[in-house]
Amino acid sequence: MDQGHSQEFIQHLINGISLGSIYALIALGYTMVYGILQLINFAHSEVYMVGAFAAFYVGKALGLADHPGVLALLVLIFSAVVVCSLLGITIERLAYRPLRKAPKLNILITAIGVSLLLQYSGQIIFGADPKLFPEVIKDSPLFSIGTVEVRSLDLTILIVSTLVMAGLHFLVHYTKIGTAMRAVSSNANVANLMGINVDRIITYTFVIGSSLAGVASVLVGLKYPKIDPLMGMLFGIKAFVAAVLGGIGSLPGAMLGGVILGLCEEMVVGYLSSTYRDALAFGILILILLLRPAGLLGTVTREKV
């Protein structure tokens, strides 16, 4: 390989870490649901849609893409966070805690019906037309490395991210609340005969996972600036295959998978073409059921019938 390739295949590879940390960030979601409830929360791509909103009317009011820096972004972080932990809350109360010990079938049409649900009331609410997202960080070149651009956005992605999941790590595995989590995750059951409020645990993690889906919807929105209703579905869907990739339920096997997909999908665009971008993710996903339906870090569970 010449220098030039090398260099070309170095400012793919962090690209892909770029985009692959904002698939974990939304996938970190999706396996902490199904790690204390055994559910698929499909309707937590629509709760990264409503963070991207929340921070754009915010941005929109306080003028912060006038004033662009690190404050402004996490003002927009903050009150995407709020929103779509008071969003995530909501959904678990009224959608999932009522279904808690019906059939899983019964949870995963309600699922879909939430989705669908804040799907048309955002097209209703915001509108069905795109709109810009305040740049707060302007995307410029900080180094270069030869022909390697290290650009400020792709900096600054990769390190909200890397903090957000660090602490995440700390919380579920340093603090009582991660050890109740644990625990609900463990057996529900012994974990409630423990003195361990089940019912308030479920809520802590729809409100961690939906905080998670809130930070990746500022970083997607800086990233690729214009936002609408439906932009929950896709992004949801590949944080998904980066959670069955990496092995759901599993929080290192969610940063893993998102990280991976990311890259892939770059190196697809880069080396292939653009045409094949969307299209990989479902390949994975057939790829990792045929193949290792407990993904990378999963572990194989057998159910009773």
The other form holds:
Amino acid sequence: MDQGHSQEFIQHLINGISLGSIYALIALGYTMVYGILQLINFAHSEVYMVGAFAAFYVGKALGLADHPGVLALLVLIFSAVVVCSLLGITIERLAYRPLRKAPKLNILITAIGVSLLLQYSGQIIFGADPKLFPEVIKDSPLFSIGTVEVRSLDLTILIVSTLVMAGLHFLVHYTKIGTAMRAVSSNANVANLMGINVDRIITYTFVIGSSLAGVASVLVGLKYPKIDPLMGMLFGIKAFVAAVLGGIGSLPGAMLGGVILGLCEEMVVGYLSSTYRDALAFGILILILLLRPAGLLGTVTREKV
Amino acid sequence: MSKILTVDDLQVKYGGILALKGISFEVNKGEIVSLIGANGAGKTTTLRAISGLVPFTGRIQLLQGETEWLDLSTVAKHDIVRKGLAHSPEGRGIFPNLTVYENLFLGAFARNDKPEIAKDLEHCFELFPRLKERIKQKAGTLSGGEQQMVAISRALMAKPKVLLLDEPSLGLAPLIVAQIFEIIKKVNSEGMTVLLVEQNARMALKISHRAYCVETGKITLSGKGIDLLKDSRIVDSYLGGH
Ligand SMILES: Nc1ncnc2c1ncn2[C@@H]1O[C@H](COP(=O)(O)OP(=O)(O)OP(=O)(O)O)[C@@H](O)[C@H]1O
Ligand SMILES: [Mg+2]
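Same protein, different form: I have the form predicted alone, so give me the form predicted in complex with its partner chain.
Starting with the chain above, the whole complex follows.
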């Protein structure tokens, strides 16, 4: 490879990791809920969509597009996180909790139903036409290494998602709540015996997963500023594929899966053709289900008795 | 002797089938009481009912303070441990992906007295020195005997009034079983009240003050541990006869 080529490659690498870390944030929400309820929460992608709109409306109300910067970014993230958490809790309470003892299939169908309900409600409430997300981080080249540009937006995305994931890691591994979450995910019945209120832990899980989607929704809004009520569909499915690729139920798996998917997409677009961009995720899904259904870092699941 | 746990006419149904057909017994402060019986007799179900894991009819009461009796049917299953019952379930129920330390830490989940928790942790390591060496190891990678030690220690970490143990000898080599029973005796001599469920009737009766024999959902015999060891009905059915 000559220099031009390797620099182009590095550029794709940066873009891919930045995109992938957003997938990872959303994938974490799928994987956490799955880990605790063995449920694929299809409504998660709509939680993410609603987060983008929450940030959009707050940004509009406060005129944040005219005051770009870190503070504006934090306000948007905060708004999205609060709204996503509330929505996540509501979905869990109203749709999933009443079905706790129901067959898995019923819950799965309910999840799809909630997802569709939110998509259509979004089209009624927000309107079907795309909105322009406030540009609170001006995307400009920050510095270059050779001809490789590091742009402010990619760097922001990387920093925010790294901080959030580090925070999540700390929460899950070094706090009482996090340890309780892992216990519930391992064996909810026994967790009761420890004095852990399983329903409360499930609520926390939805809050955390939805918050991550909220953060992701703002980052996506910055990267792809046109938002619409169906934006969750494709992006959500890709994040779900990332979770499956990493091994659903595994947090490091979701992070790894997200980054791998982001990188693959960027490389395919860069070196092959952008027509394959969206097909790629489904190709990966089929491959992983054929070759390694438990995912890269997942453990083979056994039915609990 | 004063009662600490009473069970009255306990009935449990699984689907339409009556697994417990009215079981009554009591546990006194400072005792080891055993429930012995064959497979499927209803021993585990009894403990699960006490811990609120299965719906039941009848009355289960736990002494609070000196004289106040608490009806456990009014307590949520995740609050039972806060009322003074710790349950080491059948099959150990350890959290395999969590470390030994995290398992023990969760045993004390309902407590807030940090300095006391640290002391109790040290005490568990005195009882089971082997656990101290394996504190950072994932509990699922331990041997069966070590996992049982984690399960018992985890229940002790709740600092209960009554310790419920469901078949601590299950699947373990005789030497380890003897060790585990020694520890149960020791914990009891330090003041812990124990309700023990066992299929290993001989070992259980040897260390028990009193025992009840459960047969297809009913209590058929009861008495002192040493007396039951010699009781011909017990000897023939559960001790292999002579
Ligand atoms: N979840 C369940 N659903 C249906 N029936 C059950 C369930 N759990 C136990 N039973 C039935 O209830 C009866 C009592 O079971 P239990 O587990 O209490 O017996 P046990 O005395 O603990 O037996 P073992 O010594 O084999 O552990 C058995 O007939 C069993 O088949
Ligand atoms: Mg049993």
